[in-house]
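Presented as structure tokens, the chain that follows is alone, the form predicted alone.
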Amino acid sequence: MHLRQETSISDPSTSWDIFCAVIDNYGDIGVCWRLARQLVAEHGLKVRLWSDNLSSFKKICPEIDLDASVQFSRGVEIRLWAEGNLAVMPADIVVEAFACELPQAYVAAMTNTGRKHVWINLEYLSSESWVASHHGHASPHPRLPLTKYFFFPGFAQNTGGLIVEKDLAARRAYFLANSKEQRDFWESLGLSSTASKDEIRISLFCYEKAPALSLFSAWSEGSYPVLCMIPEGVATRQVSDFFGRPCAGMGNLYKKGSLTVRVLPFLEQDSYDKLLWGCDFNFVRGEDSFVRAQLAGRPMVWQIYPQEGGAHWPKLEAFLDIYCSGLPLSSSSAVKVFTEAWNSGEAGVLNWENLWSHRAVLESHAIEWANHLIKKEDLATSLVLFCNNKLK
């Protein structure tokens, strides 16, 4: 379903360059690809997206040609970030995603165009309280007449917001109300469009150190059937260890007790949204799937990207505090204890049955939280307004 969007606040003659260095395979390029698409679709902007890893990009955008250094998709010009491909006129707005460091030759070229440029360092999403006080801060270049601005996505009103397309709520509602759309989607994955009696459908996207074996055991020994869908190449070791045989094959089904595991191909972003909408529970990781799971309005558990020295723990705790603030104490405790165990790898503390006993409360809360986020000003709009002001 395609919905018509309102005319944007942006100047379509303004050009944008977004640079993305792929760090954790899919999260970085996932965020940048969603942002680039939205800037084109909703704001009518000219956008070039630079990626240093087209193979990871192709997993979430199948039309990517691995042999093309310049190509177009969804109205976005996509360029391989390689030295021989950088001889271009710098854009008006230059986004350095996640401190990836622009090529020095490109930065030097920004000083020779005779135009004003806005240089944005798009930071990682965080719920920490200090983010709001750093959002939008300027950092003058030590040698060149350029200024970099730090732009923080966030949940608080005085941050940059989240990537939320204007038609997202309508697309989600249409999918959930349309049995044919759901049937076609599940059948495209080789699955029955109708869940068996009491079946729980779960998507699992995690890092290698997640204690997935403990979950598999709980699900296989449970009193209700669980269909767990895992992207190819994710949790491969845990699945293989649990079923006692290599389990890397895409499209394969593995069954033990009450648990059935289906290995899926990586889905392009719109299809991944449908998977999140259609599941009863979602395990997600990193940043892009983390945000989309919240917007899906389904109960979820997040595995944050681990950082040296445990620097990720304050970020995780800050999110849990705001996400669980509207929950009853027992439900809040269940979410926090389970999420912390999932992130620390403490399989002995991972009590799925306790978490799932709060299903009704978690489902209601997830819908309320998603609707709350959708009503806020989105990241793309916030970024356009900020950059327009700096270009004046």
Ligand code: TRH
Given for the second form:
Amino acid sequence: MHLRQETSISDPSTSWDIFCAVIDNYGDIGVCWRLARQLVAEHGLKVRLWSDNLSSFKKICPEIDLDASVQFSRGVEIRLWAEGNLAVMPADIVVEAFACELPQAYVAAMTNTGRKHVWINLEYLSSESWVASHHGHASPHPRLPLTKYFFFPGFAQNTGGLIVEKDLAARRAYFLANSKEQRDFWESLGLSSTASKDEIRISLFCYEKAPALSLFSAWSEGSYPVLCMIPEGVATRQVSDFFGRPCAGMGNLYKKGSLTVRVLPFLEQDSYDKLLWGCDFNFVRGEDSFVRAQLAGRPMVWQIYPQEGGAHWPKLEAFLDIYCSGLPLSSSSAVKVFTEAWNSGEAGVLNWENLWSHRAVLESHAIEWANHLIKKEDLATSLVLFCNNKLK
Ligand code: TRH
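The structure above corresponds to the form predicted alone; please provide the structure of the form predicted in complex with this ligand.
Then the entire complex follows, led off by the chain already shown.
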């Protein structure tokens, strides 16, 4: 197991505000919540997380109280970002996640504290090569004496890195080495603790247009049992169409041929990690589950968040190039062809059996890739170092 060096780079008296506007789905709050927790747990910082949508937040953190405008969880002060709640002293470090635009009054207040503030725009993750040259760029405010810095997560050395908790590798190794932990986890989902002979377990988290029907066909006709676990509300149309009855929500079980589909509740973030660790293969999407699946060290396929005019394709290709560079040509081509078909919706090209014939290679590659990512400086650490330098 790789143990990462402890750092003592933080001044615990430094305060942080993280602003998160939920556009849709769970990735925005998923990333912000993970970062906020890590800043508290590993850097001992005082963090307020502002969310404009507590319902989305509650999906990944069930203890959220929908009626509380101020609450604490895991040492993070969680505030409802709403008109009337913003009369506060701005923090030393202010993170606006994904260009969510800080409230005007809050920005004005930053100029009146008599203190220095560091204003960060935390961008979306991309593997594209231009990211390194934009990371850390300053954008002076057109009127006020404030500067905003662009902080880019990324895979390359001179980017902001990825969110990776220091104890992640140890927690994953403990889970995988401990059959009781695994048994308890599967049983908590109402599933048998051990896979049946030859069974493969797959988690499926995808967007509406994913050609899941063709996967279901391949799995149901396959020569080995497949248990596919899908979070409630995901791929409901495809499940209903394939099994010929409505997808009625969590707990439901569907069977056809070799395929069993189980609808799971949305899991709390740490339990979702366990699902990714415990499955033989993971389908993930967006930004945060995409990173967690890589860190899980399991073979995976990514569905990128689709953007207007196909702007997501270069991002997808840039990732495939770095992820596949260590694979033999035939395995690399299998991953690329499958991922492209999964993202374009071209069911005819989606060849599960071809992809799965590379299982052994994909499994060892996934472990190497996870270990490679875990060794790098993580996003929270590089963000703290960056902000400390600007605060000086
Ligand atoms: O929900 P997403 O599609 O979020 C997307 C992306 O972030 C995208 O880049 C952004 O533009 C868009 O939102 C607005 O997928 P993502 O990023 O994987 O986020 C899902 C979060 O939910 C992540 O933190 C993992 C978490 N999760 C759980 O905690 N439990 C679960 O059971 C599942 C399925 C997910």
